[in-house]
Structures are given as structure tokens and as C-alpha cells.
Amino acid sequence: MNRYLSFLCLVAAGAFAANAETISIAELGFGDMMQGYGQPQRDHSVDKAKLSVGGEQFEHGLGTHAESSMQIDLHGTADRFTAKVGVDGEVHERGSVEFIMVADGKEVWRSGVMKGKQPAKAVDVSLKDVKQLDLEVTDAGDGIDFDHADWCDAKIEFHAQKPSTTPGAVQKEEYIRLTPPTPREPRINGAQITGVRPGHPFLFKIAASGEKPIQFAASGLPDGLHLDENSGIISGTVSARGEHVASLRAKNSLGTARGELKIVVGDKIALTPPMGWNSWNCFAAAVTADRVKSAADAMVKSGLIDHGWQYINIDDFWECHRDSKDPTLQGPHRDADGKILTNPRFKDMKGLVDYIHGLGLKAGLYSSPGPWTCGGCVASFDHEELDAAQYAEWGFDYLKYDWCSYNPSLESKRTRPVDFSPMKKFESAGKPKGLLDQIRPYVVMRSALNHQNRDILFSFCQYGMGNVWEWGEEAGGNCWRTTGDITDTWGSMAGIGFGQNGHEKFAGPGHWNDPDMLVVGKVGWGNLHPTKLTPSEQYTHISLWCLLSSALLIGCDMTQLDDFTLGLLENDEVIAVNQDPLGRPAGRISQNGSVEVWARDLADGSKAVGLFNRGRKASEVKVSWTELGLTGKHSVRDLWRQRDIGDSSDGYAAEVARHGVVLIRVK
């Protein structure tokens, strides 16, 4: 009998093996697969090259990019997953990723950190009785730049129902606005400190919410400044260096609010991170003067100006294009004296800037140290002094300077004199030539800006090359991009945001890290759509950027703000973390698997703490007072809900949604 049963089992096993089928994961389609850059590619890398890992080439597989997630329904009838994985050869030695497989919520395989040029690593995992398989690629904790990741020859063996892809991270979450409605009584919000250089024009709008009209008053302003009592705009010039603390008052029919503003007249500006709007993530190449003006109007009409948002920044495509057939981008590049000219979309740049200033807002512009911008428009190489003078003449307050088209070999082609003396301190410090080449174009424009009788905040946009956070302040930057461009996906936002750990020690008043613009609301780079971030992911995005003291630049269409997005952008207690005058950004306090705690010191002695869950399911996240360097009893306040939670003697724990956050203040 036993021999007979054994025989039947062998027959059944043979029949089972004969019925087994194999399918490549690239044949399944990509469903709602997420990744931090580009699009998933069948049988090719993310940049559409042949798959290649560690010198070995592959005909079939999936090319993706950290951070990515693909969910596959196996229906409990799959047998085995096999593949070879690694960083695609197109990035050479760059890139660092980690491949992870999760079966029915349980991790079943992890590659460890893999870097460019390393040989492919084999995967062979049993899928017996598994219903759902998640294939994930993380950024290995150092950001997503160059993280081109390949699942080569990735196959699933199955014996019955064919596997299929399932919707990925597009969760059916309810859009719940946590920020309470703005009270009708007056409140003074926004920055409590601002800087200006002696003799330069000063412009500051007192950010005050509440039922309009509001009457403003200020005492203790330095000589040379005056307040418009109806608009709350403080303007003028101050000649003498020094610090002044002005007492502010905002009054409406329901009450009076009071606050203070420290005005520092000296060498530093941007004493808190810049807050405003940039045209690129919504309009990209389709930006026009009318759209910029509408954004400024919307900043006022929406009330965001009353919560401290200041800048209206024009990105690329205000200039004439080198070869576009679009008549709105055509025209002479410069006049006979070499002054840069606008394209027909921006017929009156001075008038546009004056309009923005008249609302109490500031204006920003874009250029590049090369001959052309990223979009192929006229840029500033060999015209830095002329361009800086023109920006000042128009009245701009902010310059984003994008690396595109610059090459160190251009320096031999200069026709106009340039003061390279600021480079001597870097050369004498023994910086390598490659790093000096990266620093030089920013020092040149910094020098040109210094010659203007105007404060122009200088934003380096060179994607974190050469560890810019280590030298950006010395080169004259007020903020600097630490990463490549952000997209509205969890992989991109989380990879960039959580990759900022360690950068905090290089930032502070006057010089800030910039992990790129905010991707909430309707974005699309010329093809508008609601952000792909879930509500929880959007709360994580804003919370993390505020903890990091990041530049806050709204990237959505300001004319289409919904109530949820407004709630993200007008929470004064959350914004206060970003604008805290101490200016000490957060770092990671602890990490346990997919949960993390980030914290920063605030000027009043309290701490802002973010409890983050990067995992796939809701999870408890906790922090002890010991981890924060605290002892004794402390009160806890939920900043998004603006309500006190209670006192605790040892720490705090909360259930945090998938990809979500709880942001608290410990006092």
C-alpha cells in the first residue's frame, strides 16, 4: 500500500511539473507600478538601453528605478520566482539600491546594498501558497540619484491561474483635511526674523490671517522703513547695520493680534528658508506672464500670503529659444549692448515684477551658467555681470541658477572680464580640480550679484554634485539643490526626503538645503493632473520638508487649489517648524525597519518630532525622551490637528498610516 501511494505521488508530481508554466514579470504589464524616476521598461533599462549588470547582458527583464514597487497577484498558484538583479551598467559605478521581495506582507528575500559595476545577484525564492508578491527597490538610504535597477530574466513559475499585476501605491485613502479652519480673529503668522543688506530695498509683508479688513501697526522699525497700515507691507531702505525688534499689531473687528519681527541689517539674507511658488512643476515650457500674474493673484486670493508664502518664481522659458519654431519663443537674444531680452510672452518684465511687489510678494527668475538653459533658451555664460544688472533693474529678489549646458571648457572662450579672485580660497584649500570646476560658475554669478544694489537670493541648482551642501555657503549660496528633480511619486519624494539625513549640519540661517519643489495639488510639467501622492504621502512630504528647514516652493497650479491642498499649505504650526528662527534642521533620530523618527530643536527650547512610517501597512512608531536628550515630564502637541495630546514622562507612541506621519511638538 505504501509503495502504491508513493507511486501515485510520483505520478502526480510529474503531471504537476508538466503543467507548470513560466511567465516573465515584464509580460505582466506594469499596472500602477511606482518608481522615483522615469517609467518602467520591458526588456530595457529605465533609460531604454539593453539590460546590462556588471558587464553581463540580458535579453529579458524589467528596468526600473529606485524607489519602486510592483505588486503581483499570484492567486496562491505560483511555485517559484527566479531572477538576476543589480544596478544597470548605463550608470557605470554610480547608483546604490537594495532589492526586496515581500510575500503576503512578509519579507522573504533581500539583496543587500548593490552598487554600479557589481555583478548581478541571483534570486531563487519559493512562492508556494503566496497570494501577493511585492517587488521593491529602495534607494539604500542615500537618495535616488542614478539608481537604475534591473530585474533581469525575472520569471514566475505557476501551475494554474496566470499571475497578474495589481494596482500599486495608488491607495483609496480619504482626503481628510487635518488643519483646522483659519479663525476669523486675527493671527500674525510666518517668519519672525528677516535680513536685509545696508542700503538695499526692503520689502516684507506682515503675514496676518483673519477676517478682512485688517489694520496693521508697527513700532520699533529702524529709520528708513515705513508700514502701510492697510496692506501690512513694510518697505524702504536702512543704511546702518544693526538688529531691530519691531512690535507688530494686526486688528480687525473681532480682536487684535500681536507679534514681533527681528530685522537684521547686515551681510546675511534668507534668515529663514524661502517660501513661495515656482512655475516649472505645473507649466514647464508653457509658462507665460499671464500665468505668473494669475499665480500671484491666487497667492493673495487663497490667503496663502497670510501664512507667510512670499515668492513668485518664473522658471525656464521666459527667455528666447535658440531654435524653437514657436513664435512666442522667438526673437533677438540680446540687445546691441549685450543685455538679455525676454521672449514675446513676457513683454513687460519690469511691469510684471512691479505688480508682484505691489501685492506684497517677491519675484524670482531662472538662468544657467552655460550658454543655454535646460530648455534651450538663452542663458548667462559670458554675460553674468550684464544679466545680474538686468535682473536687479527689473527688480527680482531671487535667482535659480541651473547647471545645464555649463562645461568647464567654456572658460577659455570668455570675451568679457570676470573676477575670479573669490576662487582663491578654494584653490588654496587644495580642492580637486573637478570640484573647483563645479564651484567656479556659481562664484562668478555670486560676484555679479554682489555688485547690484539689491538683495537677490541665490539658489544653486546643480543637483547635489560635489556634495554642494559642504561648500555651498562658502561659495555664496543661500540655498542649494541636494538632489535630482522630484516627481509626484512616493518613490521619488520619499527617496529624496529621507535621503537628506546628514545634510542638516551644513544648513542654517542664510544657507539652506533644497531637496526640490513641493509636489502637492495639480502638477504635471505642462500636463496637469492631481498629484499621484496619496493623502498620507502628502502629509509626509510637507512634514519632512518643514522638519528639514527646506526651501518650500509650491509646484502646483495656484489657480486650482482645493481645500485639502490648502490645508497642507496654510497650517501655521507646521509652517512655524520650517520658519523657526533658530534655523537648525532635523536629522534622523532612530530607524527600525520601515519606521523612522526625525527631530529638530526649536528656538523656544521645544522640539519638533516626526514619526514616519515608510512601510506598506499601518504601524506603531514611538520615540523615547531619552532619544531626544530629554528627561522628566513633557507635553505633546499634534501640529497638524493643532491640539494638545497630553503629558508624558518617558516618550510618545502613535499608530501611523502606511507612508504616513504624525508630527508633534514636545515641550
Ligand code: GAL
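Residue numbers count along the first chain shown, from 1. Note that the rigid core is defined as the largest set of C-alphas that superpose within 1.5 Å between two forms. Here the structure is a predicted model, which is why all the values come from computation and not from measurement. First, how it differs from the form predicted in complex with this ligand.
Relative to the superposed rigid core, Trp151 undergoes a CA displacement of at least 2 Å between these two forms. In the core-superposed comparison between these two forms, Ala120 has its Cα shifted by at least 2 Å. Once both forms are fitted on their core, the CA shift for Pro181 between these two forms remains under 2 Å.
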Contents of the next structure:
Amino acid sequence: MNRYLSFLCLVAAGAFAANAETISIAELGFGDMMQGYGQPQRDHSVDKAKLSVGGEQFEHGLGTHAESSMQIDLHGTADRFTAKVGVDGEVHERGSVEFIMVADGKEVWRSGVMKGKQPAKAVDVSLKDVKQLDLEVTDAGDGIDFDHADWCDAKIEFHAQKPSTTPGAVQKEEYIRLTPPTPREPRINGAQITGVRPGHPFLFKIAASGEKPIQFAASGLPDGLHLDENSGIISGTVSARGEHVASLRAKNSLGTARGELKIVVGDKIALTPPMGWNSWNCFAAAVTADRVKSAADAMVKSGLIDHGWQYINIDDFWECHRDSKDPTLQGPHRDADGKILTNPRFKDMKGLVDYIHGLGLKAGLYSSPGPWTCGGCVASFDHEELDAAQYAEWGFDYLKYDWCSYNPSLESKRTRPVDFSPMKKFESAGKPKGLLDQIRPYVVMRSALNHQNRDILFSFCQYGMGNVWEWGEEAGGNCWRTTGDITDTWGSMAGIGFGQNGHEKFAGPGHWNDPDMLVVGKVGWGNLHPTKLTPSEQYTHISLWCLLSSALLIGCDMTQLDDFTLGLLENDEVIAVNQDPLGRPAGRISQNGSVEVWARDLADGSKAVGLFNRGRKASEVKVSWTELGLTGKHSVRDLWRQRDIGDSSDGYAAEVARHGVVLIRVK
Ligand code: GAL
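Having seen the form predicted alone, could you now give me the structure of the form predicted in complex with this ligand?
Shown next: the complete complex, the earlier chain at its head.
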């Protein structure tokens, strides 16, 4: 190059450098940035510490948590993105994430899986002509636990318009209710089979939608049961074992609906997954008797009771607290005989339960096998018999039993004999001591519940430890949590939901997997906000939980249900998948990149199929009849829209929204 030319180049470079500016992505504002846990932090990690990756410290950058997504408008005037990325040192060797950059819909850089303690990886990507940049962090496919992800020294060079953050997917997606309005003509919905033990109180409200008043009739009820024709509540006790198929009728001024209910008087309850509401995801430590009563009222007023929703469950914080300063949580823990006492918020537990039953609903309660619950309230250790007796005396129908503060080496002074026969089976099957220690507290409480004169559905809440699905039924569980606590983010919900594959083998009538409660509507663990899941993500959530035969427990404030949320919860064809009497949950039948298909058999010989798209962009998802084990021509029905799509002799394909689903029934 001659001297003159080099001079010109220097001038040009100087002119360009003079115009170029640099901005840190953490200065752009986080607007609608989505992340799986906590809040995005400027110049700090998600836990608000100094940014540090693989021992290297950084002054500037963005601390986030998988799964996260930040969308930046570059206006086509950016030049370059540079950063060093990795898992923040605050989680030590834990956590595993993947950083991905997407420019105008095309992936332009991917870090590969990065784990805790690994050195930071440098990124240097040209942004020439790019209009939109997406910075994503995934959980690398193994759930979001400890996924503290740092975009360190992350900068954009630009030469004209300053980059800005665009509103995220939450704002962009419309809230479209797919469920058709509930018809004014009567319809009988909900479970078609229910179990009760001989001699135990029976309570079942016929779920019937349509204009009120509705008059009910039933024939073929076993001796001992009585139907209230105005409320549709069937109650009483049956002493003899046996199966009875009752014919049901619901009639209003516009017509008559007919249905059947199979009543199985035997050893099993929970013949379909429990459906109801639980106080935790909305109120957490702020639950009160009034709030529970309002939830029960709202279950009726909203009409959800007419679609099969049944339980009103009180989670932690009905008991007195170990050391809270809040006077409404203080008081004597137990009476002189050791009977558990409620905190001052629940002055009349029996009255509350009677009220719930009077509406045709069932009531649930929470405790833990240790001395203290997870929230630090009084729990059941060494008082299992007394507690079970008290729950029965109050009239509870459901017990969620946690794990917190349980320690196998605590010495118990139990007087009443516990039925340890299930433990013996586990011992002779050669289960290791550590696992036996995890199983024992559930066998102890099961035995205490068995001594009561009523059916109490037993729900284990030990987050899936020791592969609970493999022994939960034998230990006497009617359902068991398979995971840690859910939150209302895509990372949490999808990580849990799609992580259930393989568990389907262990669930069936009487014993169900529970991937935790629903996070639609207004949730917030004491600090209510609309769920952060996008509309498509909410359809995915409900569709997946129904396909999985999961326990369905609404987690939102029942008094603030909007029409979109109601649409998610009152679609009888979708609920019918969850409540199908065959009770055979779905598993994954195919996966291709970020699209997957889950399917299950239904009692009438048809199949329920979920076509899911976990990807960032809309995508086609296909299922062939061969994959479903079918040949010949079959009809396809869209369950959310309750609309027939047509017949096909080879399969079905649909365009599925980002993080969305198409749920079909193939007949
Ligand atoms: C957790 C449980 C939550 C809630 C909470 C109450 O362990 O997973 O669902 O019950 O305890 O403290």
C-alpha cells in the first residue's frame, strides 16, 4: 500500500471511529425481559453479587437466570456485539446453561453447554444490518436449578440510532380465549368415576353447566346414597363393597343432559386426578379463613364447580408459627392432650370445612412429617395419629404432606401401633437405608389416616426425592410431587412439564404424578401479579398437565379470574383428557429439535395428542398415525376450539406458535 492510500485509510477509520459509539446491554433497561428466576441485574449477578465467571471478575454486564430472553432493537445501525459469558461463580460448580444469540430470527452464535466454574467464553459477533437481536439463555435441558448466567462486559457498537429494548413476547401475544362459551343448555361434565371406602362419608356434586336453576335426578345409586335434586350433591355412606353405575340427569328450561357415574365402593379413592384449588401460589403465608372461604365461593360463582373442580385446599400457615412476630400466627401450638391448634386466622376450622362441604366442594389441608412445616409452622412429627384424627374430626378430605424439617434420626414416642407392612415390603425388596428413611414418614402418616373414619386423599410433597413415582403407590400415596416448586415462568413450567417423560408408567387410577400446581391467573405467593406465562405458554401448561393426568390444583386468586383464565380452566373437552377414566397418562412419542409430540390412550379407544413447540419461533409440528400405532383413516378434533378438523389417513400437522401447543383428539 502506498503512503497516500494508507493515509486515506487512516482518515476513513478515524471518521468511522468518531461516529461509532458503544453501549452496555445492561444500560438498555430490562423492560419486558423474561427470566426463569429473580430479576435481571445491572453490573451484578442475579443474586446481586459482583459479576464473576471462572474466577474472573467483571465491573459491567448483565446478571440473569435461565431461561432468559432479552430482545434488542438495533434499527440496522449496529456493528458488533462483544461479551464474555458464563455461569456466575456464586453457584460454585452447579448450574448449566447455554447462551444463544439470534439475529433477525437466525441463530448467529451459541456457547455450547457451560457449567459452573468454567472460564468465561468470549463472543464477538458482527451485527451489520441486523434489526433485532435476541439474547437467550437456556437451561441446557436439565431444569433451571442454579442457572445463574452472566453476560459480562456485553457491549453493542453502533453508529447511528441507539439500540433499545423491545417489548417481550408477553406484550406481543394476544390473549385469545379458544374455549367456546359454555352453552346455556345443560351439560354433565367432570369425572365419570369415583371411589369411596365402605362406611366412609361420600360427597360428590354432579358437575353440570348451563343456565340455572338445574334440577337433578339419579337412578342406580347404591343403598345409603342420596341425591339432593336442587344442588346435585350426592351424599351418604355405602356399607357394602361393589361397583354401581348411576344414571344422572340434569334438566333446565332449555333441555336435559344425561350422563353416568360409576361409583366404586372399595379400597381405592382418587380414581381420577384430584382437581381443585390450593392457597399457596397466590397467598402463601398470607392465607386466612376468609380468603379460603372466598375461594370456595368463587369456585361456585365462577362456574368452575360445574366443570368438575372440587377441592379447596389450605396450604401452610393455618398452624401457629415457631417464632413469627405476626400476632395472627402466634398462639399455643397444641392443647394439653397434644391436639394441634389452629392459628388465630382459622378460629373455626370445623365451621369452615362444613361451609365448603355445604357448597358440594371438598376440603384439603397441609402438614409436614418434621416438627415444623416449610414455612416454620407446627407440623406433625410424633403427633401423626392425633393430627390425622383432628383432620378427620374437622372433616378434611385431602392432606398434602411435605418433607421439611423431617430428620430420620429424631426419636418418636408414638403410642399407637403403626402399620409398617409397606415398609417390610420395601425392606425385603432390598431398598437402601437412605431410601427407607425417606419412605417411612409417609407410611407412618398413611397408617394414621387409615385409622380415620373418612377418606383423606394423601398427597406426598417431597419434590420427587428417591424417585417417589417408583414407590409412592406402595407407600400409600394418592399423588406425589415429582418436582421442586413451580414458578410462573416458561423456564420453570416447561422445564418441569416436559421433564415428566417416563413418569407415566407409574401413575394410574388411585395414584397420580403431581408436577406441582397451576400458575395461570393472578399468582404471586403473597404478592399477586398476572402470571408471567404468555398466552401460548398457558395453553401449553394446561394441555400438558391434562395429558400427564396430573393433579390439577389452580394456584391463582379465585376472586380475580378473567375470561381468558376461565377459558383455560373450563374447557370440558380438555379437562376430559385429564379425567379420562382409563387413567393412562401421556409420554413423549417424538422429539425433533424443539418440537415434540406427547400422546395418551383414552377410555373410548381414541388418543389425545399434544403437538408442542418449545422453540422461539412458530413451527410446524407433525404426528403420523404410525407413531400413534394407528392405521387407516381417523378423524381429528381440536380440543381447545372444540371443533372437528377433518379426517386423515396418515397423520396430522399443524403450525404451532412459539412455546405453544395444538391439542387434538384422534378417533
Ligand atoms: C413447599 C411446597 C410448597 C408449599 C410450601 C409451604 O415445600 O413445595 O408447595 O406447600 O412448602 O411452606
